[in-house]
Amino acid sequence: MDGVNQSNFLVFRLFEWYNAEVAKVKRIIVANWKMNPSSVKEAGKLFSDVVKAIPSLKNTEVVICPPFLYLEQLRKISRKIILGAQDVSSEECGAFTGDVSAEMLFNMGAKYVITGHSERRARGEGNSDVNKKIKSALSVGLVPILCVGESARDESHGYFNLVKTQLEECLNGIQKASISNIIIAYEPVWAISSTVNRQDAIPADCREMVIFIRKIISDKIGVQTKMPKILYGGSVNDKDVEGFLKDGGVDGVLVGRASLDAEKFSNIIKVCEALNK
């Protein structure tokens, strides 16, 4: 593989077992409700459809990403699931049209802000643009949740390259504390529900590329400082979810379509809690 060999591999297979076997940290669900659902009370309902059906947890941590109109009423429901944005600006206040800064989300409710979703850099955003955002969240402690990943795998596996190229932008200039900080999601275009002739991914797709982030960040902040947190994100659902979980390396799921079924949703959560035990 390009830029990558074989004892590379070897050795972050260790490390990834290191993290797996000793960190003994808590995994973690986000759910991505993108533009959806249509109202404030359709949204509390399923918000406390979850919440009613997931047992008490211990070694989970639930966030749900809702569109940002609706944090403020579903931080009053419940404390057990942790509250997320979907997008953030760049700025801080200011004649920008439209946008939310990272301050009004944090007094929103929000902890999480996904960042550098494909859905938003399918519309222009770079990242340089991600960078920015980063930055913006970091500012304020929102915890952002960098979305990185090819939309097609070419046979000369190009799409490493791509992945560190977004990897190596979107953290540029970014303390190495603040970056162990952040989390990783992992996201093959090709295999998310939306894209035209997708292809199902499997864990392996999802290892192997987790091996290559480890790499990729411990190159930037050394092998003494805390990894980031790395997550699947490729239309996962809960027949799935085992799998991903137990062999695709990942500390956790981001989860789409699938967190809009809140029975599909608490069992994906239910996996988790259940694996971790």
Second form
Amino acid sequence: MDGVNQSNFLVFRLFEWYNAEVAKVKRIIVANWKMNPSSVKEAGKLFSDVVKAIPSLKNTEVVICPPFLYLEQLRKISRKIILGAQDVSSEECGAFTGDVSAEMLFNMGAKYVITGHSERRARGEGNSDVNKKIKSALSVGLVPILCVGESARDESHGYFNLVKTQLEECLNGIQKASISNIIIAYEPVWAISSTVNRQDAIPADCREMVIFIRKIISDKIGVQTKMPKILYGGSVNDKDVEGFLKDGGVDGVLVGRASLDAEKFSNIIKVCEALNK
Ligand code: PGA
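Any chance you could show the form predicted together with 2-phosphoglycolic acid after that form predicted alone?
Now the full complex is given, and it begins with the chain already shown.
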């Protein structure tokens, strides 16, 4: 290798190393807008208000997952926030009325896609469907955010087995390197804002499950392979986000209701950004 090539090679390695370090420390805040708001105009306003309210970010990646049909408009507003989708078809293309394929999402500027959300599971989606959707997302380079979580906590701790089964079945047949790049969101259904008679989860509830999830994943991919990032979701707001990020053992949060309020959502982002300073 001559001198110029050698220094290019070193710069390239340094760049790679830097990216890996940044990827390690960056936390992720994901907004799940669900089926809101009801017009593209309101969606644009909410998105722009968040963009304006947040500082330039060094430690935090912000992802907004709006309804599919707002993606194109929102991508024109700012690249400061990354876009994701809330669901994806398990099929590549063809006669699947109402479905939206991974390739369409990718071409529309989405980088992430939520899969296996409890609100979709409640409408009949099973682990094998989620598994196909994850594979379909990975095949085009989208990052799947796999949601897992129990509906209730029982005294005999059966909920650990439920989450284990969700992880094993949803990740079945996926290569270790791909599992590293997936994001796992632990969302106890009993804490989600739309659940009737919901209860607050505390960082300790989150931490014990996150330790368990890390164990399941490291048994699957080995300790040498990079661990996927893990998020917490379930009524996260600007008051409790710090606790989950500091004591919940997670790399970020998935926010539903509070992400529909630009002020609350940007406060959540600011809390996260301030943590690594
Ligand atoms: P929530 O939603 O923050 O409104 O509880 C989280 C989610 O369902 O992803």
